[in-house]
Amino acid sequence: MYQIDLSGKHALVTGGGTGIGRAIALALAKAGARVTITGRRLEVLEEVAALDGRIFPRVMDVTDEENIRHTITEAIAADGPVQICVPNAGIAETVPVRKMSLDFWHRIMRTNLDGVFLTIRECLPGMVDEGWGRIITISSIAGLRGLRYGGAYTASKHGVIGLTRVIAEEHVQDGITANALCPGYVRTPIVERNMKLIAERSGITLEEALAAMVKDNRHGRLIEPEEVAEAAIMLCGPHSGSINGETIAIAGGQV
């Protein structure tokens, strides 16, 4: 893991709990910094902070607007401005473009673009204080290409791409960076629960789905998420404040 010091920082993580989130919360804390992780589930968020006494667990829903206001004020009077900002939470879900419902889209643009667009706003003035912040977006493959049946999802992440990318050109003069990690297929329940659907609507063994899904990955396996934590400390660091405004793929190779 490359190695930051973040001592002073208040970092918040949504999606906290688990996979991709998990990982860059524990890396975060191991770095130094005060971490408030956000999810769903307190039982799910609790067993990660039992993990590092730096990491604090906060109960949120992003596809709630007063929900995300009332609890990042909270974490706020309790750790300070937020600096770093990880809006990691996320569905996935696959429906063909011609089958695809008016409320399926909005579920996942209210949870994959909405709670983004949230959740910065509410850690942006924090940042401008301070003349200091990192907001590092989770976006993904299908936010540089198109992802067949992924149609709300594919939309939502390039989304979140354009949003980033916005973002980093407003503050680019504050301190504040804005970039989008773009990661392929991780090892994560998300990718599990997707693979057991693959295989149960394409009568085909839970091997065949996994192979299925890793050729996207350039070096042909599973991405761990602690690769994608990697990316985000880095873009944490010292030297890191010329990266601005970018997409980068994590996904074995070039996509």
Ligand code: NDP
Second form
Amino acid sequence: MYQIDLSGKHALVTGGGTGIGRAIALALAKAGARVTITGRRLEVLEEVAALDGRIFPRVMDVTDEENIRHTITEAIAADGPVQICVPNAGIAETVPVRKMSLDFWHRIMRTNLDGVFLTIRECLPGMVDEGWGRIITISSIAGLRGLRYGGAYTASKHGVIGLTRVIAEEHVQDGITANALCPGYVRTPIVERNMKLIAERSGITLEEALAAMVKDNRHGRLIEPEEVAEAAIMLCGPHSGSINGETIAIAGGQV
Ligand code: NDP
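Having seen the form predicted on its own, could you now give me the structure of the form predicted together with the named molecule?
Once more the chain from above appears, this time first in line as the rest of the complex follows.
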């Protein structure tokens, strides 16, 4: 892993107990940052915190504005202004647009878009005061193109990119960068769940469902969470200040 020194920095990773968020949290802690990880399941967060003394778990539901405000305020009081914000928590469910209820649409948007907006909003003032900040959103290749049956997910991930670009514009003079990582299919619980669903719905084996997903990754394999973490670390590096408002596809080739 690309090595940098983030000692003295406080990072926040939502959804830091599993998958991509877990890998990013571990990488940031290894680089010396104090890392607050959040999610709804304390026991899952505590397992990750047990791996590195610089990781601190806090329960936070990204669909609850007051809970976000309160939790981030407490984390800042304990570990200082959040200078690296990774609003990673997200859910991925699919249904064709013609069959999608408004409730389903809102549920995806509340987690994947409202949650990202609220998390960033609570971290920005501290970054402005410090004159240095890194916002690393986790969009998706579905933020760059249309994912069949993923209407709400795709719209939410396009929205994350729009928000990231606006923040990059609004804070370009503040020493803050905002960039969106856009992974293809990564080996995480989301993909395991969707693989099972595809297999059940289509009457195919798990191996066939996996093959159907993996063919969208141009190098023909699942991406490891650590490969996404590597890009996040690079965006915090000493010479990263000129990469701003970008989308970085991590999909094994051109999408
Ligand atoms: P995971 O399911 O492992 O991670 C999702 C995390 O989000 C979990 O830790 C979960 O914790 C948390 N979360 C979900 N809902 C909420 C909520 N309401 N409040 C707080 N935390 C919540 O999957 P991934 O690691 O794959 O997903 C991480 C991000 O990466 C997501 O935004 C996803 O869309 C994105 N992504 C994933 C890809 C993949 O192929 N895996 C590809 C492209 C993007 P808990 O349940 O404990 O709350």
